[in-house]
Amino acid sequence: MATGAGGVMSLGFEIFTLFPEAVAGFLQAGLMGKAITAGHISVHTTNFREFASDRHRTVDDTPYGGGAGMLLKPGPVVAALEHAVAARGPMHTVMLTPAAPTFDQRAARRLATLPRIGILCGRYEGFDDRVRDCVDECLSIGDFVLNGGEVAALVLVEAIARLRQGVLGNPESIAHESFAETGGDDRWLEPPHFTRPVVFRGLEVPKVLQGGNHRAIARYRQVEAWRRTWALRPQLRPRLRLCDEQPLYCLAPGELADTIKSHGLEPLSGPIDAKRVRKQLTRRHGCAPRWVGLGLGGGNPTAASVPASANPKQVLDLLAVTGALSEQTPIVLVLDQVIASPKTDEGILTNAAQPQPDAHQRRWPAPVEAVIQMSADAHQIPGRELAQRSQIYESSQPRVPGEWIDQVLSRVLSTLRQP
C-alpha cells in the first residue's frame, strides 16, 4: 500500500471505463489534483476494450430476449478486474447501476476506510447482470439515468477522497457540513451561511451572525439546520422517540393535577422558581431539564427567540440538535397560560431572565426552548367552545378546560413515544 505525504496511507482508486479520457481532466484540477500530486490518493484507469478477445475489440452485444440497446459483455469486464488485482493488489469493487442502493454520505464514510476501491462505469444499457456476482457491491448516485458511469464514478471518488486525511485544507469543515454525523445517527443539512457585504439587494445578514456572541451563533446555526432539514429533507432526520421511562413533568395550575398524573406526568403547580426547579431536577436525574411549551390553537404568538411548531416530533428533534437529550433528561411541559388561566399575562414561572415587551410574549417564559402548537382541529374541539375562550379569560374565577388538556396530552405524548 502506498504512503502519501506525512506518512499518511494513501487511498487508491481503480476506475474501469470505456472512456478513460472522460475522467482524466477532472482529476487534474482543484483539490483532487493537489491530493494526487501530494500522494494522498491515487487513481488508475483501465479500458474495458483492452481485454476484448476479438480483433474488433468488441465489448458489447445485444440482450437475450430482445429489447433496445446493447449490454457490456461480462468477459472483458471481469478480465479487466482480474488484471488490476494481479497488477496492483486486491480492492473493494463497486458496480455503478441505477438498480442499486443509493450512494450517500454514510456509504462515503464507510468506503473511505478502505485502502483500494474499484469502480465499474457502465455504458449503453449497462452490464450483463452476471457481473454483479463478480463485484463486492452495487451503488447508484440517484434516481435518474446517465449515458455512462464516468460522471457517477467521479462523484464517488470526490465524496470518498475528501474524507481522507490531507485531502482537504481544513478538515474541520467536514464536521459541520450537510449530512455530517455528530456522534450518532444525526444527519442535518447545513444552516445558511453569509459573507460580505452585510446588505445585498436589500437582504441583510442575520443580526446574530454580525455579533460576537458565540453561544447565540451556535444556537442560531443549530436551529436553522433543524429548520432547513425539516423543510427540505425531513427523511434525513434521526428517528427519535421518548422512552416510556423518560422523566416527564407538566407545569400547570393545581386544578389539573389529576389529569396530568393520569398521563404519567408529575405535576408542578405555579408560581415556581425556574432556577430552583432546574437545580432540583438536575440533582434528581443527573442532567438539566428541557422546557417545552404546550399550546392549543395555531394563533398563539410566541417570542421571536422561541421556535414554534405544529409537530411534536419537530420539537423533539429541536431539543436534540440544540443540546443533550438522553433517556434520563427530564422534560418539563409548560402549559399555555392563555388556555389555563383567565389572564393572558398571568405567569406561573418566576425568575424569567428578561421581561418580554408585551403580555403575549410573556406567555412563554425564558426557560421555554420550543413550543408544540397543537391545532384545535387536531383535537376535534368545537368552534363554539373556542369562541367562549374570551369569556373564560375575563371570568372572575379561573376555568381550566381540563378536557382540552386531556386530549392535548394524550395526542402529544403518543406522538412523542412513536419511533
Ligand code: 6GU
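Residue numbers count along the first chain shown, from 1. We call the rigid core the largest set of C-alpha positions that still match within 1.5 Å between the two forms. All values derive from a computational prediction rather than experimental measurement. First, how it differs from the form predicted together with this ligand.
- Fitting the two forms on the rigid core leaves the C-alpha of Val157 displaced by under 2 angstroms between the two forms.
- Core-aligned CA deviation for Gln246 between the two forms: 2 Å or greater.
- Taking 2 Å as the criterion, Pro192 does not count as shifted between the two forms: its C-alpha moves by less than this amount when the rigid core is aligned.
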The other form holds:
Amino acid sequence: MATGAGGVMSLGFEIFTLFPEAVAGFLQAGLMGKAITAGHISVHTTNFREFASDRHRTVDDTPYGGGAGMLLKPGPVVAALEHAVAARGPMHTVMLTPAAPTFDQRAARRLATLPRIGILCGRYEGFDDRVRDCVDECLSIGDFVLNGGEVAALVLVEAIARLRQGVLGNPESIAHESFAETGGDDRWLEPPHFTRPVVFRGLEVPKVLQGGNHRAIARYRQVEAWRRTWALRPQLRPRLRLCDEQPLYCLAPGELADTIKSHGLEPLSGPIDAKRVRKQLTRRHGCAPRWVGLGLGGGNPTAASVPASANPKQVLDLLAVTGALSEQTPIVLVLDQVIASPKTDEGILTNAAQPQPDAHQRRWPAPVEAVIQMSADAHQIPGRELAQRSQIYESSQPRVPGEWIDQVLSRVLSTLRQP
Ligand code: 6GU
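Switch over from the form predicted on its own to the form predicted together with this ligand, please.
Now the complete complex, all chains and molecules, led by this one.
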C-alpha cells in the first residue's frame, strides 16, 4: 500500500467521468493540491469514453420504454471500472446518482477508513440501472439535480480526504465544527463565529465573546449550537431520552416530598442551600449536579438569561449539548418558586455573588442549564388564579400546590423519558 509523507497510509481515489479535466483542475488548488503533492492522497481519473467499443466512441444511448434524454451505456462504465481494478488493484466503488441515500458526515467518516475508493460520475440522464449491481454502493449529495456527478465526486473527495491524517493543517478544527461527534453520533450545527471589527454595520460581536471568561464562552457556544439546530435543522438533532439510571432530584419545599417521590424523583428539601446540595451530590455520584429550572408559568421566570423552553425535549438536548447526559450526572429540577428573586448573569444565577436578604440565604454556586417553562394552559391552571397565587408567593414563603406539581412533573418526566 502506498504511503505518503511521514509514513501515513495514503488514500487512493479513482474517479470515472466523461470530463476528467473538470475534476483535475479543482484538485490542484488549496489543501487538496498540497495533500496530493505530499502523497497523503492520490487521485486517478479514467474517461469512460476510452472504453467505448465502437469507432465513434459512443457512451450514451436512448432509454428503453422511451422518455427524454440519453443514458450512459453500461458497457464502457463497467469496462473502465474493471480496467482500473486490474491495473491498480481493488477498491470500494460508489455510483453517484440523485436516486440514492444522501452522503453525510457519517458516510464521510466511514469512507475515510478505506484505502481505495472508486467514484462513478454519471452524465446525461444517468446510468443504465444495471451498473448498480456492479458497484458497492450508490450515493447522492442532496435533494436537487445536477447535470452530472463530477461536482458530487469532488464533494465526496474533499469531505473524505480532509478526515485523513495529514490532509488538514490543524486536525483540531475537525473536532469543533458542524456535525462533529459529541460522544455518539450527536449532531449539532456550529455556533456563530466572529472576527474583527467588533462592530460591523451596527452589528456588535456578542459581549461574552469579547471577554475572557472561557467558561461563559463555552456555555454561549453550546447554547447557540443548540438554539440554531432547533431553529434551522430540528430533524438533525439526535433522538434522546433520559435514561432510567440518570439520578434525578427535585429541589422543592418539604411539604411536596411525597408528590416528588411518587414520580421516582428524590426530593431535596430542608434549608434549601444549593452549595450544600452540590457538595452532597458530588460526593454521592462522583460529579457535580446540573440544575434545571422548572417554571410553572406563573410569570416568575427562574433565570431570565438561560434558554427557557415549553418543550422538555429541547431542555434534554440542551443538557446533552453541554455534556450532562453523558455519564451518571445527577440532574436537579429546581421549582421556580424555590428561587424567589434570582439575579442572573449570562445564564448563571448569581445569588451567590449578590446574596438576597431572604429567609433561606439561598446560594447558587452553579449555572442553571435551562428552564422548562410550562405555560399556564399546559397544566390547566386558570391564568387569573395563577396570577393571584404569584402575588401570594412574592409576599410570603414560597408555596407550590401539590396538585400542580403532580401534573407538571408527570408531563415533563414522560416527555423526557420517551425515545
Ligand atoms: Cl450524485 N448526481 C447528480 N447528477 N445529481 C445529483 C447528485 C448526484 N446528488 C444530488 N444531485
